[in-house]
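Below sits a lone chain in structure tokens, taken as the form predicted alone.
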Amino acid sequence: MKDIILELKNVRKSFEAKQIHNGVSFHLRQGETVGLLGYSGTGKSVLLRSIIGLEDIDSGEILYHNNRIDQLSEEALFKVRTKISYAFQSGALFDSMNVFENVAYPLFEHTDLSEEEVEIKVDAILNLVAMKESKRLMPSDLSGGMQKRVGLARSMALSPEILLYDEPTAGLDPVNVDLILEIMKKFKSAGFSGIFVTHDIPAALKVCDRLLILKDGVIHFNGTPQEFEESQDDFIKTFSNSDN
């Protein structure tokens, strides 16, 4: 069994009087993709942001390779974020940069690669997400699906160990959903680990090794896609038949 590389222990988080997480615990193994699902408002994206320090947790522990990262300084978190990369739901591209420049940005900022080396690497990444022919286009020239693919490309530019996918298929037509899922499968086959926040149960079943279901501030279900589909738990049966 592969090593555990990320672990959340009894994580609690509230916004004023509203308790979001009430003791969330789970782990992620090397090379594994887990789906993080739950009804709207259960704090799925908040968990992703907490992992990389964009949200402060109230209590509990977040460990990366057995080292706590939930209490790190902003400078120390900067280094963690090169190893745990966040793919934002919208793509979050820089409007003033073209596709190539958006993907190249982390490489120029965080590596000593030459311009030629950056170009070779970016071309390879864009080829992986079927966007190489569009590298000189601006974000405003791209469809929503294309923007998300570029966002995914940028998220893995530094070859992180873990990719945090924040609803990458949301709002897309079936063709673009399939494209995104194929990209995620490519990343997985290349050895990346991932946490896939989604409302799309069929998509999660296609790419995830395990599914985690948030309910009442804790992980209510943690199991394989087959265990999810065969579960006799009343909540899971209702959840699997809902639109979330």
The other form holds:
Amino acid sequence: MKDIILELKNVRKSFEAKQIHNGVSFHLRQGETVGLLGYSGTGKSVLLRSIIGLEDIDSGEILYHNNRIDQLSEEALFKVRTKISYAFQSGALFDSMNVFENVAYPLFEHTDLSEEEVEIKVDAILNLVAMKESKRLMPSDLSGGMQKRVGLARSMALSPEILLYDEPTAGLDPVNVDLILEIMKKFKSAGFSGIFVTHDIPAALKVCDRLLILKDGVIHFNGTPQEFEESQDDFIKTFSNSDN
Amino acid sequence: MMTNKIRKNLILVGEVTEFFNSFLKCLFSRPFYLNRLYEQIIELGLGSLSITIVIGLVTGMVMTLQFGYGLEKFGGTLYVPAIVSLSLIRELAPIFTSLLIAGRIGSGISAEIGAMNVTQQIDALRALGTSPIRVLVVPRILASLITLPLLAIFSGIVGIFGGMIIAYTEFNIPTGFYINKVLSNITYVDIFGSMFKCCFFALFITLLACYKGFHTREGTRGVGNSAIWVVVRTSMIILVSDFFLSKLLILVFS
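Having seen the form predicted alone, the form predicted together with its partner chain:
After this comes the whole thing, all chains and molecules, with the earlier chain placed first.
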């Protein structure tokens, strides 16, 4: 069994009076892709944001390679964020930069690569997400699916150890969904780990090694896709038959 | 109600102070984004140059016209060059230029950063391991600290030139006499004082604009509200603080 690289222990988070997470615990192993599912408003995206410190947690522990990262300062977190990358639901592309500049941004910030080397690397990543032909386009010229693909490419640029996917298939047509899932599979087959937040159960079943279901602020289910499909739990049955 | 308002304002002061501290931390530590600073100087400085020229020129011309006809009744037309140049350099050029920058740049910065905030671009900067304060705030504040004093002095010079044209055409004041009077009345202290005020205004305009941009909520509506908030607050701060800064400069240099 491979090493645990990320672990959450009893994580609690609230927004004013509303308790979002009430003791979330789970772990992620090297090379594993975990699906994080649940109804809207259960705090799936907040959990991803908490992992990389975009949200502060109220209590609990988040460990990366057995080192606590939930108490790190913003400056110290910058280093962690080059290893744990976050793909935003909307893409969150920099609208003043074109596709190439968006993907090249983390490379110019965190590596000593020359402009030529960056160009070669960006071309390779854009090729992976089928966006190489559009590298001079601005984000405003791209469709929603293309923006998500560029967002994914940008988050992969530094070859992070863990990629946090925040609903990368939401609002996309079936062709684009398949394209995104293929990209995720390629990333997974390269040995990288990921947490995939989604409402899309069939998509999660295709790419995930394990599924987590968030309910009432805790992990209600933690098992393989097969265990999920065979589960006799009433909530899981209702959830798997619903449109979320 | 009143207590609530005081509480809100105290929270605002605390947050702005914390924001300023973050700026100072980033200002004195690596990495530095010199290319971004250069871009901002071009955008803030050169972008505001034409309107600064117009405002300076018109202010100088109007001032000369009004003082000229006003003082003519008492035979004091010859005092026009000194009055116009001193009031332009000491007060009008820094105030008008700062108000202009507050409107043009302050609202622009808060809207731009606010839009980045509501579209998660600031979160994206953080998620990519970079400090948004370092990338967005430091170059803007430094650029305004560099450009605003220079723009104000330039505006004052253009205003004096505009006054010279009116003094000659309307009141037959010889150009040589006008220039001589201007140079003998304006001192380095006047220029330094004007630039000092502008640095103070520049810091407040960009600091508040960036702060508001970072705290913009409620989507596009929030972006518009932030821009209005910045223009109103910074204009008030400029006008009110100008009195105290002028008093301070008089106390120090008199």
